[in-house]
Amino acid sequence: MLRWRIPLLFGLLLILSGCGAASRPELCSTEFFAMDTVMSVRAYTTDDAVLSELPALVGALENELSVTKEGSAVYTLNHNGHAAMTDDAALLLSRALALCGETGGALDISVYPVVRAWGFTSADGSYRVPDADELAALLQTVDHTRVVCEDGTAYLPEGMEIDLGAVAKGYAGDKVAAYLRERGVTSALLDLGGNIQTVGTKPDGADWRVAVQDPNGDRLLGVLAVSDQAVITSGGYERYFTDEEGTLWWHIMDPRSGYPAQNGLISVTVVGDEGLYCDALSTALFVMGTGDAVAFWRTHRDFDMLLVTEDGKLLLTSALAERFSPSEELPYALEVIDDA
């Protein structure tokens, strides 16, 4: 059985509406479907055409980056072993490969054949547990260091395929936020299928308040106060199935083993200035596990994070702890990660 849950967003109404031209910014909102998820945007603007252009903007990105849309740069690369990349596809592929290296392979865009073998790319519920020999063979093609992207063309070794899904929505959030700023929007809240991106603050100068989902239930862990940042969560609760023996398997794969990552974490929320970076890290840190995730943060210090562990802890970086309001009946032991 496959289950989906969409993280809750504090105070966000998912409605499709417009707004007329106004002398001062008014709240406008829109909702559309792209990248296999529902996306919604709320923005304060004087231009009633601003939000109407967003579906086409995100749709164009999807047509370039989709692993399943025939004719996309990624689809062509996977099927031909080489492809001319659009500007967005080349940029995102280069950034993704750099992040694969920076995270020591915890993020690996070439793990796509393994994810497909488990059935997580299927639309008909064909989920399965591959046997050890099948996974061993597939893991021979998992190696991001063998992907080449130069002079606008990408190349793959025979049998290798990639998927930019771990970074595409974060990149789309960055593009939408940049577009809104270019159109004069200084206050907006984006929910791209659970990937939250904020532009500025609320019109009154207050932070946006973004809820964080409890991975073990329908309740909330608490609310984060953020402005001009992305808040992106990865967790086992997002997409999973239970096999005939009652074992739960989720979609976040460990590229080293070919099995769903089981390293002590059940949810990772990353907060930072760039959606692409947060998107990539939310997956990579989940794969790393608690100890390596904390070590990575201590080394880089260019993002903040909230970790939920299997043993009942909620760990926050110190800066994030100051902006987090936990739920009154928080079912976890809250700990602030030591800066040392």
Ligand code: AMP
The other form holds:
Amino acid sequence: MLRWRIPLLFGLLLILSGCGAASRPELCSTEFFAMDTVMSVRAYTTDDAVLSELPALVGALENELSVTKEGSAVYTLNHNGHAAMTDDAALLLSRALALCGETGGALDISVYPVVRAWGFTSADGSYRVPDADELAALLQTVDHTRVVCEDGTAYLPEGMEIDLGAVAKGYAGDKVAAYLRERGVTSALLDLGGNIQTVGTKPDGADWRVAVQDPNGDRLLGVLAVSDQAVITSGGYERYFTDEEGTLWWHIMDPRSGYPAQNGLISVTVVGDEGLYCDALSTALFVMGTGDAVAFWRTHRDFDMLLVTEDGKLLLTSALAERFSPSEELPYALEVIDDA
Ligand code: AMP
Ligand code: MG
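Got the form predicted on its own; could you also share the form predicted in complex with adenosine monophosphate?
Every chain and every other molecule in the complex is listed next, the one we just looked at coming first.
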């Protein structure tokens, strides 16, 4: 039986009101579909027109970054082997390539042919388990170090293709947050398909409360208190299928094997100042598995994380432990990651 589900991570906000031009900031909200997901933005502003520009802003970004939209910079690169990048596409591609290197290839934007072979790129859910020979052949085309982006032009060796899907929504969150700040908004909560980005605090100065989904069910793991930060989760539960033998396969690939990453983690939530960085890391740490993810955190320490392991542990960095309110009767053993 083939099944897949859409992520359910969302921001918690209790008051929803109408809004219009006002002398004091009022809560305004908008919801739109972009980048294959529902995006919702709630912002306190005196000018509700600010929000009406967001669908076009994210839509323009999608038109540059989409792997399936004919004419996008990424589509052209994949089909022609070279392409002029827009400013956003060049910036995101360069940063993504740097992060592929920093994560030792756990993040690899050239894994796209493998992702497609498993059927995770199609909207109709035509999933399949490729055989070992097919995966071995496809892995010949996976190598982020061979992707070049220089002076606004990107180049790909024959047979290779890239996809920025592991980082695009985080980057879109950064862009929307920057746009809102430019327009004078100091308090907003963005939910870009489960990728949360916060601008400032709530108007009363309190942190935003962001719910984190339990990867093993529809309940919440708990709530994180954050301000001016992104909260981004990668999880097997976000998109998966079950084959005829009952084996579950998810959408996050281990670029070394060509198989969905099975390294002991079932979800990774990364909290940090930049959505792009958090998005790249949530995918990469999921691939790395618990030991390497903790080692990566110990050497970097410029983000926080919450890991859920398949053997029932919930591991948190110490700064996050202070900001996390777990749900009652959680079936996980909570452990704070040793700072040393
Ligand atoms: P995310 O939800 O941010 O973890 O991104 C997952 C998406 O990125 C998948 O649906 C694939 O399209 C793509 N992807 C899967 N595995 C990788 C990987 N190891 N490196 C880069 N992109 C990946
Ligand atoms: Mg990601």
